[in-house]
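A single chain, nothing else alongside it, follows as structure tokens in the form predicted alone.
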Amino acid sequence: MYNAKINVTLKKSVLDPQGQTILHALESLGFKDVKKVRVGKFFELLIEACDRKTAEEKIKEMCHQLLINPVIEEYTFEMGEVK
């Protein structure tokens, strides 16, 4: 068994309403040495199999179909061993 942690982020070249949305709401509430918000997605898969580099394969094809938007959005993950 394996526990992965997915974070997903819009790619650097696209637009965050929602981070910038954020950043004028912490502005406003006095956080003023806030300079840039970027708004992500956060997954923790416990997945089964038979060793990491197919846990590791099994990860980047949910991501590719399912978790993200590949047009849009990047992602990293760290994955451990559970026992």
Given for the second form:
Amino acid sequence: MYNAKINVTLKKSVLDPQGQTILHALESLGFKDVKKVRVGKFFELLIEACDRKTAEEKIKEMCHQLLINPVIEEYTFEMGEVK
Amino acid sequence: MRAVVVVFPGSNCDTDCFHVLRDVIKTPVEFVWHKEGNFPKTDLVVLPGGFSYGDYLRTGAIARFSPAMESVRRHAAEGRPVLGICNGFQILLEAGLLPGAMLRNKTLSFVCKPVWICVEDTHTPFTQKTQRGELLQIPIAHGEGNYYCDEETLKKLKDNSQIIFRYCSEKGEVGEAFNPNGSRDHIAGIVNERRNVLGMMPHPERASEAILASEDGRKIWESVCL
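Show the same protein again, this time as the form predicted in complex with its partner chain rather than the form predicted alone.
Below: every chain and molecule of the assembly, starting with the one above.
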């Protein structure tokens, strides 16, 4: 069993108005050091697979078919084995 | 001429579309529940507005898996018209029947108001009874109508005259000031390459009777129900 944590964000080429609004809100709170905010989504899932490579392949497939929209979003993920 | 309106859990403009087709345009129309994988042959399929599946994951992302979408795909592949309005447009994008994707409105707010759109091309079943450059006043009501596509897709849309409606002013001026959601190139509606699938954010069913202040939307229904 593997535990996968998937982070989804808008592609760098896509404007993120939510991130910009939050950046401005942080600035008005006095957090002047913040230079950039990107808002995204987080998925955590448990997956059964015979080995790590198979689990990774399955996660990539799931991302491309459903979890992300490749026109506007990109993703990264990390995975750990659950005993 | 027969039409079907596909009803997803969370659709909320289905009855309005049904009413306009049946009572205003006088076209035989029936509802099709999204579970019906094999609905009968029809001339026009309407994917209505609303919040299918509560907009979970992304707008339209789950509706694309509804059994009825198989019939919609077949219908489109046979070259017959599909009209996706608002959430219907979002579903068509997620289903890959139209290129691009929707982002949240630039202002982050839900925008519900009448807007002006300009007819950019009349060579579609949906605009054949309009004039190029004609201005239509039709309401919008959405939080995610900020149409996005990459440069290459935009060029293709332009080269093939697939941009059918653009947001504009009452006088037909196109620009940031008249774009309610930040959509790329002020796009309000596009068709596929074959020109039989139209997605548009404005709601023509809300502007098809004099009592509703504008009848401009009726031209779209009359075009496609010719």
